[in-house]
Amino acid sequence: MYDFDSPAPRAGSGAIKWDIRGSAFGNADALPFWVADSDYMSPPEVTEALADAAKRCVFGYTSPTQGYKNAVAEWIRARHGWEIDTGWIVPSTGIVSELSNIVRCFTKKGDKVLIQAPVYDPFAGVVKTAGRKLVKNMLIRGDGLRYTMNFEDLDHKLSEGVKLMILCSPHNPVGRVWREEEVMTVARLCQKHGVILVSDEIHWDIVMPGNSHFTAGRAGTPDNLIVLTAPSKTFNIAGLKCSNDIIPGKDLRERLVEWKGKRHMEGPNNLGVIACEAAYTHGAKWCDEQNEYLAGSAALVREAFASHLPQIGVAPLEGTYLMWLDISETGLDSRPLCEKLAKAGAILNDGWRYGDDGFVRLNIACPRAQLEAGLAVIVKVLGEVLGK
């Protein structure tokens, strides 16, 4: 068994989530429920590989051998059921700086890119700093908060020109892990109207017990697909700054290396690397608990929230650690409530960056002691913000 429980010991080490509180927020003790990343420790499988590694003493230039290409096939298909050619492989830094580096090689100014909102901020972000010009396709908030998508109005709106589509799998923030007819209806109506399907499924290895992730890897549309991955969500391994596009169809993939090498856009670094083969090698049984543990905790939000706070709306968790909270029966928008949630000793972030002001997240990925304190926090200020 694996230890979730204990905190790893970020404050002080320059992690953003923990040493700009102070100064983004006003607070320097409030808990930190906010960036997408984990507070416990990373797995010590690739601890250990990166202990190891900085023990040969030399960190020069290195590219990605063929031993890390195949752990990132191996852990596609035992994980995912998506069998890759190790060509298909090319290597970044991350996910957001790669979705920048796309949206740019394969469209021009005043081109039209698709996200579905509400959505990861960063998405709309790239687009907008290219100059592209960004089509919004609203998700559907059905009952019990679980969304989905409007495919009526994806058909129309791809049929308008769209050159390229972002689509957010496991979704950030609202939870939903797509099914597979819905992953495969966005895939038909991008082929139907030549359309490039760009899907970011860095937390697609987070999924709860009863949910199953179809990537669109498998949606059987090759030559206008590019999948994004990373083992940074899943193992905690984010400031390694490693990632993989996956990108069958031998046009793009050239067209995107070349595009990259004219800018000397060099690949991940080699501890990153090393910690990539590591966890793909070695960190299925981590990552299961991981998920068993995440899915304890969001039983607890839930449980917290329709105990002392039945007014907050909370959406069915299906995959990431990122909870979407409703709160909209409060009267006050997400900012100036995640102002007062800081304030008391709790950051979150805002539900109006991601395109819904009425929503707040929360990051549940923490030993549970912390959680419970952050919850204890949470529910206080909103019962007080209610008249509770």
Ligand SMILES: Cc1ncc(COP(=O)(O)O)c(C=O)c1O
Contents of the next structure:
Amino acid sequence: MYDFDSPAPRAGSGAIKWDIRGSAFGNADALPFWVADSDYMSPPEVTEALADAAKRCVFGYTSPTQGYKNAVAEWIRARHGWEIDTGWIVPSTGIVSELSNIVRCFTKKGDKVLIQAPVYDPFAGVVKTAGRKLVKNMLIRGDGLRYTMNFEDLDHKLSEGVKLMILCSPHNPVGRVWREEEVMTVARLCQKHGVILVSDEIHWDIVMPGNSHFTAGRAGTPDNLIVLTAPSKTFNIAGLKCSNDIIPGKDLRERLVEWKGKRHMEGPNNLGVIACEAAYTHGAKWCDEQNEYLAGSAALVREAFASHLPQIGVAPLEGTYLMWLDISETGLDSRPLCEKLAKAGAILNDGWRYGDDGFVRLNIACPRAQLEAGLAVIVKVLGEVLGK
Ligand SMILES: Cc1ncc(COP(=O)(O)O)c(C=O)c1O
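Could I see the form predicted together with the named molecule next, after the form predicted on its own?
Now the complete complex, all chains and molecules, led by this one.
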């Protein structure tokens, strides 16, 4: 069994989540449940591969090897049931910067780009800063806070000149793992309207028991599809700057590679490549155990609210390690509420940034003891606000 209970020594390491608590939230001692990375150690297989690389003392210019690409393809085949050609892999240095490249490469100023809100805030950011027009297809908040897609509205909006759609799958922050029919419908609608579908699947390995991720790669619409993947969330190596675009269509792939080449965009960091190959080669068991650990943590969160504060709704966590909490009964918006929480000792993300001020986001990828300590603060503060 791997160890998820021992905390990683992050404070003072430059970790954004830990080291800007004082400057960003006014409480340098608050427990952090915000930035989407993990507070336990990366898999030993990954750190050993990095240590071996350090011992070799060779750090010159490199590019991802065929062995690396085989490891990426094998992970995708074994985990996600998608047989890819290694020639479809376009290594990149991170998903957000790649999204920005993709938006700029395939659309022009003023073109419409569609996202489904609420959603991870940089989606809107990359569209707006590129001078493209943001179109929103709002998710439907269903019974028990399980979100679904509004396909009628999606069909209509895509028909009105949208050039590119960014799908978040699994979804940050609402926690959905989209079912096969949902992904197929999105892919078919994009194909029907000639829209490029960019599916951000960075969270695709983090799936709770009883759920199964269906990659857009299997939807049968390869010519207008870009799937963005990374080992960064799964194995807690976001700082190593390595991700992979999977682009089956020759035309889209060549256009993007040429676009980036002309702008002198470099490939991923060599140590990131080494970590990614080791993670995809040796990390399956660690990944499964992490999912079980996270499922146990999610159950703890649900129980804490059900028994102490049933007024706080908890969206079912199907995938990701990010829990979406309905705080609308408190009568406070998410930003002032998050300020109160930070002052009292727990830093969460306000829902406002994702497009819903009645929610906050809780990152549970940490040792159980840290989560328990944080929950005690959260339950106390929310209880006071609710007058309990
Ligand atoms: C949906 C989604 N995409 C992208 C990212 C960030 O990816 P990167 O660090 O590779 O830019 C995150 C991080 O939280 C995310 O949740």
